[in-house]
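Next up is one chain by itself, shown in C-alpha cells, the form predicted alone.
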Amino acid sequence: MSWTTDEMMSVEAARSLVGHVSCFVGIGLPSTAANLARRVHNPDLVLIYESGAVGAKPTRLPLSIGDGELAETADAVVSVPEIFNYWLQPGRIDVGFLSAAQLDRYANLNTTFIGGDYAHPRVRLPGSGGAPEIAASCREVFIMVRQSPRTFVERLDFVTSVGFGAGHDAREKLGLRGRGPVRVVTDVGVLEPDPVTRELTLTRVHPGVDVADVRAATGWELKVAPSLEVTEPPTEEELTVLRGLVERSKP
C-alpha cells in the first residue's frame, strides 16, 4: 500500500504511545495519532481532553475540545479545574501530545502569534489553551508537527510553551515537573533531544526521505545522530484504521 507523508507521521506518532497509560490530547494532528494508537497499538490508553473528558473513545476525530462526541464516549466528564488541578499539574498524566505553529531547536513552542508584536501581530494564532501546563507537567511530552523552515525556526516569535528553554539544565532551573519533550514526530522524520545539550537531534527518517531533505526543512543547522534509523513503513492495518477515522470525520 502507498501512503502520504501525513499518514506516515500519524502512524509513527501513534506507535510512540505503546506502553503508556494516559495521554493528554491536543486537537488536530495529535488527536489523530492518539485515536489511532488506541485502536491499533494500545487499546487501554486513556485519552484525556482539557474540556474534562477522561477516557474518551470518539468514533470520529473531534472537531474541538468541546466536541460533544468526547463527552458522550468518555468514562467520566469532570470540570476543567479538576483536569488541571488534580490530573495534570501533580504529574498524574503520562504523555502530553502537542502541536505548534513554530518550534525551535530546544523544542520550545509558539501557538500565540507570528510576525509583528503581541499587540499588533501579522498572524494571530489560537493561543496557549492548556499547552503551557501540558508542556510543564506531563511526565513526557510528544510533539507532532509538519516540518518546514517556516515552522522549525531559529527564533520563536513568541514562547507559548517551554520545552527546554535555552537548553542544558534550563528546564530544571525553572522548576518544571515533567521531563519535557522527548520526541518530535514530523512528516519527514523523528527528532529527540540530546541528553546533555537538549538540542533536538534527527534520530530517524521516514522511508524515502534523505537527511538533506530534513535539513532543508529546518531553520537551523540540524544535528544528526550517528546511528540514524529508518522508520518502518505503515502496515495495512494502521492505514486502514487511520483512513477510516479520517473518512468518518468528513462533513
The other form holds:
Amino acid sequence: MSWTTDEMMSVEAARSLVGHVSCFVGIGLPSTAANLARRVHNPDLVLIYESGAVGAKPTRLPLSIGDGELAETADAVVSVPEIFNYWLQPGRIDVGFLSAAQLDRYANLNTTFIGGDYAHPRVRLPGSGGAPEIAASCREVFIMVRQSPRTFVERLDFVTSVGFGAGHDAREKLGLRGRGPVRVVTDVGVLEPDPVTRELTLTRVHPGVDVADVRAATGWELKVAPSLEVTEPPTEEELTVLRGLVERSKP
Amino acid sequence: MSWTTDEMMSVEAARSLVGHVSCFVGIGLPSTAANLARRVHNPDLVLIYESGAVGAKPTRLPLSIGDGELAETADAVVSVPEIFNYWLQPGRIDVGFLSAAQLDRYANLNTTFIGGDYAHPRVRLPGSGGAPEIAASCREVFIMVRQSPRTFVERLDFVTSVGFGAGHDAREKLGLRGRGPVRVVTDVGVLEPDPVTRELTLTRVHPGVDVADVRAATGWELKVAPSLEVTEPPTEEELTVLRGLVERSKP
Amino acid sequence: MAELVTLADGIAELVRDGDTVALEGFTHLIPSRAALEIIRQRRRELTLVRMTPDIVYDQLIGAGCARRLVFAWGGNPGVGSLHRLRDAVENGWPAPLEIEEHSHAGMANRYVAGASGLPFAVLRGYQGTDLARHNDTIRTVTCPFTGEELAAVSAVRPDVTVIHAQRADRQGNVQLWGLVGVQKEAVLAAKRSLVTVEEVVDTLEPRPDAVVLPSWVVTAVAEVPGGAKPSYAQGYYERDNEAYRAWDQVSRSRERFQAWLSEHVHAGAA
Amino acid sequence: MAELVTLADGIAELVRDGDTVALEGFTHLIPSRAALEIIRQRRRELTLVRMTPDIVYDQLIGAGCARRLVFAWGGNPGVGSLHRLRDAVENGWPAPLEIEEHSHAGMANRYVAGASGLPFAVLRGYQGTDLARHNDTIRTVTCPFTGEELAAVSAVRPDVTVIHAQRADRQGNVQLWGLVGVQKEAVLAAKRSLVTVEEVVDTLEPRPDAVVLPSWVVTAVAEVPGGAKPSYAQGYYERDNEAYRAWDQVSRSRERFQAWLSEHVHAGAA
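Right, the form predicted alone is done, so what does the form predicted together with its partner chain look like?
To see the whole picture, the full complex is given below, headed by that same chain.
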C-alpha cells in the first residue's frame, strides 16, 4: 500500500502514544493521531478534551472539540474550569498533543499572529486556547506540524506556548513542571530535543525522505542526529484504520 | 394555647424570615426556625445547607446537615467547595442563621472553646464549621441563642465568627461585606444592634418577660430601647405547625 | 426569581449599549439566536466576552456591535478563521476592535473568580509566553507559604451573561446537561443573566451530568426552540457541521456578509 | 488504573504509620468501616485530616492512632460533643493531640488547592477571627489588581485519601452521588487513594448528581457493603441516627470506649 505524507505523520504520531495512560487532545492533526492510537496502538488510552470530556471514545473524528459524541461516550463529563484546574494543571495527564502555525528550534509555538505586530497583525490566528497550559503542565508534549520554512522559523512572531524557551534549562527556570515537547512529528520526519541544549534535532526521517529535503523545509540551520533512523512505513492495519476513521468523519 | 420559651424563640425567629429569598441554615435552633418559616411565613424561602443542598425542602427536621432528604428534595446539589465559593462567598444569600455557645455585646460569636486557653481548653467546643464565613458573607445574619449570663458574656474566650468586632465601623474596616447580625432572637426577647455603636440593644421582650429578667440573663450592662415592644404571642397555626414538625422529627 | 420573557424583550431589557456581555457555551449550547437578536436590535459599543468567539461573535463583530473582545480562542472550530474577527483586527473593519486575550485556563479562572466574589484567581499559566505583555489583566502573585510566583488573572464580572440551556420550569429554574462548559460560572459572575431554553416544562426531571441554575440567580428565561443552532443541544438536535463550513464562505467577503445580514437578520425587522 | 483489593489489604498497603490521612465524606458516605480497619491494624502517629471529624475520628483518636488533627468542625452532628476528641484535647488522653483548625470554607479551599496543583488558595475568610492566631496555614495575600487583602490557606496534600462511594466498575472507575461533599477534591489532592464501595458492578449507569472518578486517578478500590454505616449511602441505606445518639454514651467514658474497642474492633483480630 502506498501512503501520503500526512498519513505517515499521523501513523508515526499515533505510535508515540504507546505506553501512555492519558492524552489531552486538540482538534485537527492531534485528534486524528490520538484516535488512531486508541484503535491500533493503545486501546486503553484515555482521551481528554478541553471541552470537559474525560475518557471520550468517539467513533469518528470530531470536527469540534465539543461534538456531542465526546460527552456521550466519556467516563466523566466535567466543567471547563475543572478540566483546566483539577485535571490539566496538576500534571496528572501524560501527553499533551499540540499543533502550531509557527515553531522555533526550541519548540516554542505561535498560534497568535504572523507578520506585522500584535496590535496590527498581518494574519491574525485564533490564539492560545488551551495550548499554553497544555504545553506547561502535561508530563510530556508531542507536537504535530507539517514541516516548511514558513512554519519552522528562526524567530516566532509571538510566543503563545513555551517549549524550551531559549534552550538549556530555561524551561525549568520558568517553573514549568512538565518535561516539555519531547517529540515533534512532521510530514517528513521526527525531531527531538538535544538532552543538553534542548535544540530540536532531526532523529528520524520518514521512508523516501532525504535529509536535504528536511533541511530545505526548516527555517534554521537544522541539527541532525549522527544515528539518523528511518521511520517504519505504515502497516496495512494502520492505514486501513486511519482511512476508515477519516472516511467515517467526512461530512 | 400555652407555649414554651423555646417555642416562642423559634416562632419569632421564623417570622424574621418574611420577605427574604434565601437562607443559609445550620442545624439545631436555626433549622427549626427556617423550616417553620417555610411552612407558615414564607413558603418560597430557599433553604441552603452547607452540605451542598440548594433549595432543600425537608419534610422533617434533619438531625444532621447532610440527611439524605436534603439532597433528594433540593433544586440543585453541589459540592462543598462550590457551596462556599460560588454561593456563600459572593454574598448572594440573604440570611445566615447562626447559633453560638458565647456571644458578646457586639454579636461576635464563640463556638471554639470555653475556659483555659486555646492549647488547654476547659471545654473544647466543635469549632467554626461554616460559621465564620456565614457571618461574614450573608447579606444579613440572624442569631438564635438562649439567653443566660454564661452565654451572653462580657468577653469571648475566642472569636470564632465576627459580628461587629469592637463596634462602630469595625466590621466594615475588616472588609466584611454582609451587614452582619441584624437580629438576635433569644428565649426572652429580641436584641438589635444600635445603628451607631452596633451594641446589641434589647428592642423586644417576649410576652410575660420582664426587662429585669433579661438583664439578669445578660453578662454585661444591657442597653434597652426606649420604645421597648412586646412580641406577638405565637398563633395557633404557628404552634401547631412547629409542634408537628418537631414531633415528626423524633427518632 | 427569573421572569419568563420573549427573546426580543429579554435582549431589549437586559443588554444595553456599552455593556460587557458574555455569551457562553463551550462548543455546545451556544446562544446563537440571542446573538442574532442583539444584532437585530443594533446594540453598539459592547465589550464581548467569550472563551471561544466562534461564529456568533464573528457575526456580532462584523455587524458593528463590538468595541472590545475578551477571549481565548477565536476560530471557526474545525474549519479555520473567523473572517469578520480577522477583518476587524487586521483592517479595522467595520470598526477597530480592541482585544484582551487570555488562555482558556486564564479565562475559565476569571469567570471562577467572578462567580466566587473574588477580585482575582491564581493559576499556573502564562509563564514564558508573550500574552502578559499585551494584557494588564494578567499579573503575578507570590504564594505566602512557599514564595513561589504564580499567575494571577483579574475576575470577569459581565454586566449581563447570556446562555442557552435545554430546559427551564415555569418558576424559571434552568437545567442544562452534556458539556456544560463555563456557563454556571458565567451566569454567577454576571450582574444580570438571560437564559434561552429549548423548552419550558412543568418539572425538571433530574438528569445525569446536569447543572441546575435556581430561578433566584437568573434574571430572565426565554423559550427559544433551536436557539443554539448551528451549535447543538444534546438531547434535542446535533451540531450542523455543514453550517459552520458554509459560514466560512459567507464571512470571507464584506459584501457577502452584509448581504447575509440584511437577508437573515434585519429582514422583517420592525 | 485502580486495583481491586480487600479492605484489609488496601489499608495495609496504602495507610502507613506517620501518614497524613484524609477520610472524607461530608455527612454522607463516610468511610466508617475503613476507619475501623485502620484502628484494627493499629496505625500510629497519623495526621488525620477531615472537615467534620465525626464519630469516625473520635474512634481513631480514642484508639491512639492520631498525633495531629486537621479539621473545621468536630462534633457529633445533631447530638453534641465528640468525647474522645475532647478528652484528647482537654486532657491529653490517650495522648496529646495537636490541632490545626480551619473554617469549612478554608478546609474546602485547601483541598481545592491540593487538587489543582497549587500551593495555596484565596478566599474571603477569617477576617477578625482568632483562628489565624493559632494556625500558620492561614495567612494573607494581596490582590495584584485591587490591592485588597484576602485570606490565603495552604494546600492540603494527603499521603492517602480514603472515601466511600456507592459503586465501582470492574475497571476501578468509581461513581458516587447525592451529597458528594469534598471527596473528588480530597482524592485528586492525595498522593494515594483508597475507595470503599457498596458494590462492584459491570457497568456504571449514568445517574443524576453523580461524580465519576476515573480508574486512573484512584489507587485501589475495595468492595465493602455497608461501609458507610452508621452514616448513609444514598440509594442503599439511610443514616442510623440512633447509632449517633448511642455513640454519645459509649464515648463518654474511657472505660466504655475501651470495652467497645475490644469488643467491636479488635475482637477476632488476628
